[in-house]
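The form predicted on its own is given below as one chain in structure tokens.
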Amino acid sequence: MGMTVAEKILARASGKTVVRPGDVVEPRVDLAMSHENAALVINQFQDIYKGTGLEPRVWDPDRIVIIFDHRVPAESSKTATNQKKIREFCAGQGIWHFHDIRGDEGGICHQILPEYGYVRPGQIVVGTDSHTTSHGALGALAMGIGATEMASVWTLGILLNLEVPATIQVAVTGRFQKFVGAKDLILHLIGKITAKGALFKVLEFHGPTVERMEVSGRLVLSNMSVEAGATAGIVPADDRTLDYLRKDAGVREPLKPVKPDPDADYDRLVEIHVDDLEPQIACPHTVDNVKGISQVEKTRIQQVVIGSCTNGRLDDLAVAASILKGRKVAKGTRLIVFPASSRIYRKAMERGYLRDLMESGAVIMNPGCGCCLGVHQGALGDGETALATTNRNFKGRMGNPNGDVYLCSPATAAASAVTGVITDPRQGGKS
């Protein structure tokens, strides 16, 4: 009997021909990732060394990345000295790849891993976020754990007593409507199996429709995977993915997919043909909670936002500037816009997809998780509703537990800011 992907990568990692779920194994881990919450897993680190006599080092530092993403800049003097003991970390143990809070390499940590090239095909991949699971787009096993699993990352470079999960896997076949796409698809899915179908498992995306998606379609349904409950969702790695890895990351050595095995054991298969999907929305309080559109049309919304780790990216912002270009966001509401890098900043800055951003009414904000996170920068006032391209809606989500959050595509987000209302981009956007 053959193997997933995961398994696959689990295999190899933990120096074994063979793995099956429910096996225990140790693998090696192949890049770490955190943001500010590096601060506490600082702390654990340190903790980890102490009474031993011995200098706290990190296993090797060219395999950690720190990317200032949540709180930038920073909204508190409590986040700046954060931040500032995170620098000087970095400094002393050698940490070099660091993202500081910086213009021209700057930006949400679920873009700039892919973006820089950290990540590749059959790679293990942790991070201190649950959406970690963005890099199984680029066929990697990448996995959100805590700050003290973290620590001792950072130590051994290992994870520890880690159960091999099950795999599920998803065909998709047919072909989007306009102005549908992986976002309805992700939502879709995960209203099928709810926020606990996927519960420590994978989800392994499979089928012409996927096959035929870029990369960042791909990281869509990879980064919202964490909310059918899976550990990781894997796109396996293809030419596609090589192409985007060479030419959009540049990175420059040999790379190698991991197929699965034809007769790998499967816990089971959904398939889902998208030829008559409509654009979907997640309704408030949770993102399981999944109507089509026509179910939730003419929604009142005080807010819009696009952007964030599922849907800042350059074409995300360029579908919303084309269905947005020489029309005007609708009187009370407002449309809050951010790139996930800078990289994107500068090259929609460059295609004018900023400029008809601003001139249809939208603000454009620095790169990072801003009102996502609720922390700063775009939270709701009570009674108020906001529709967004983000990945979660539960209460207080938006900075705000008396406010509703609604999630979509960029598209529908694009459209409904237009009318004030939730809007069909079928019929809200442009031709």
Second form
Amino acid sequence: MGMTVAEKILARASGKTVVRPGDVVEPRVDLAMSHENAALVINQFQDIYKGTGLEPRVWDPDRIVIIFDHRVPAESSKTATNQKKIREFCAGQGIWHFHDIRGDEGGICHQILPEYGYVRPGQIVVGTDSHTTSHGALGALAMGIGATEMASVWTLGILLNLEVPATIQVAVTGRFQKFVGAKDLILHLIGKITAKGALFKVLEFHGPTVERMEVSGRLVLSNMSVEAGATAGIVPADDRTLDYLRKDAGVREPLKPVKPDPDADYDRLVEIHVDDLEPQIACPHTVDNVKGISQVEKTRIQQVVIGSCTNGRLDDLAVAASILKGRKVAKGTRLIVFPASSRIYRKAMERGYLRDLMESGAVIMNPGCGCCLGVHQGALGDGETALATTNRNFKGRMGNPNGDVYLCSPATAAASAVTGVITDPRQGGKS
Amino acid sequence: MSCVVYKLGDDVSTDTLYPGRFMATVLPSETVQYAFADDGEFNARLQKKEIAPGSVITAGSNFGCGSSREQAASCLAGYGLVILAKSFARIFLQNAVNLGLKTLAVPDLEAEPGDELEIRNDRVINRRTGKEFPVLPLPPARQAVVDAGGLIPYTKKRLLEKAVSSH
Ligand code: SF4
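Structure of the form predicted in complex with its partner chain, given the form predicted on its own:
After this comes the whole thing, all chains and molecules, with the earlier chain placed first.
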């Protein structure tokens, strides 16, 4: 019996020839990412060393990446002090893959890791952020872990006692209609298998639709795999992946894609055909409460958000700008846009997307997590409704438990900003 | 004996357990005040110490879904709460095990607020109804961390072993 991509990666990283679901392994970590919650990781890391008589040193500073994105620039003195502490720690430990609050190299962690070529196919990537699953889009095994677990990784360079997860095969066929894409596909999948459909399992994406998809779309699939409970979401690396890593991310050294064995043993198969897929909307207050747009059209919205690690990439801003160019955001609705990274921000500026969006009435924020996690830059008022290209709509997620959040694609968000109500982008933004 | 103090449904997210806007607070001694911060009534009962350590929260499937924020587990551990759910989200369960928050998967549990439960390693007995419900064992990988008293002592042990073997 052959192995899936996740099994092959875990076997390699654990020094074994074969692993099976349920086996306990201790894989070596290739890349360990943290953001502002590194402040907590540092605490726990120092606790591990307490009383040992050993000097706290991270196992390999070159394999650690730290990116400020969740609350940038700092929204409070507390955050600013945490950021200061992390900055000093990085300097002291020689962690130089550090993305501070800067207009030339800042951005959301899940955009910076692929964009700067930190992630490679076949790697084990861990991050103190649940959407670390994103990096499976490049054929890595990438998963979120807690801060204490990261402190343990910083100490030993391995994951202690990991159980090999089983893999669900997702096969996608068909061609998307105009203004329908990766976000609608993943929302549809989560609606179908539910928020616990892939608990403790890996989703492995296959099929011609995924093979034709650019890396930006694949990142959306892997990013939101965690919303179905998945440990990781992997798109096996192919020529497109390698092209992206060489041309966009500037990776020079040889790359080795990991393919599943033809006789790999999958937990189950989920098939999706996208020819007739309509734009999908996740309704409050769970990500798996997914409906076709025809069922929620005309719902009034006060805030539209385009951005995040799910949909703040250049092609997302391009489609939004193409819909909003020469038109106006509806009165009584505000449109907030936050590009996923500084590079994306600059390209969107050079190509005129930001101008088109601003002229329509959008507020362009600095790259970062923005209002996605409800800390600053766009909380909802009591009883208000938001439509967002982000990835979570839990109660309280956008800073107010008395607000509603609907999730959608950038095209749906842009078309709806024009009308002030949830609108099918296939109808050209006319309600 | 442990009293059920709260009964919750499926998919309780970390935004419910510990809202994102308090994420700048990281020390376990300070995170406790924000446990269930958007649930004014329950948060007040916790803060007023009306809920005894060892009290039980019951829930449906996928408890702790969402963010990897460890505060969601540390704030509950700070009150000595015990979580009995049909199933747990992966990162939350991992955090709970790492930080010593007691969590048990009891898929068939029937219990109402106010019920007294007897919690054993392999089953939970509802004193009111007399019914017994099996506990799913923790995967062995996690049990090792629980037995060591959490991930910090477990890692410390491994670190010291490594330091010895490399000398
Ligand atoms: S954009 Fe939102 S989901 Fe993505 S890393 Fe930031 S807070 Fe998390």
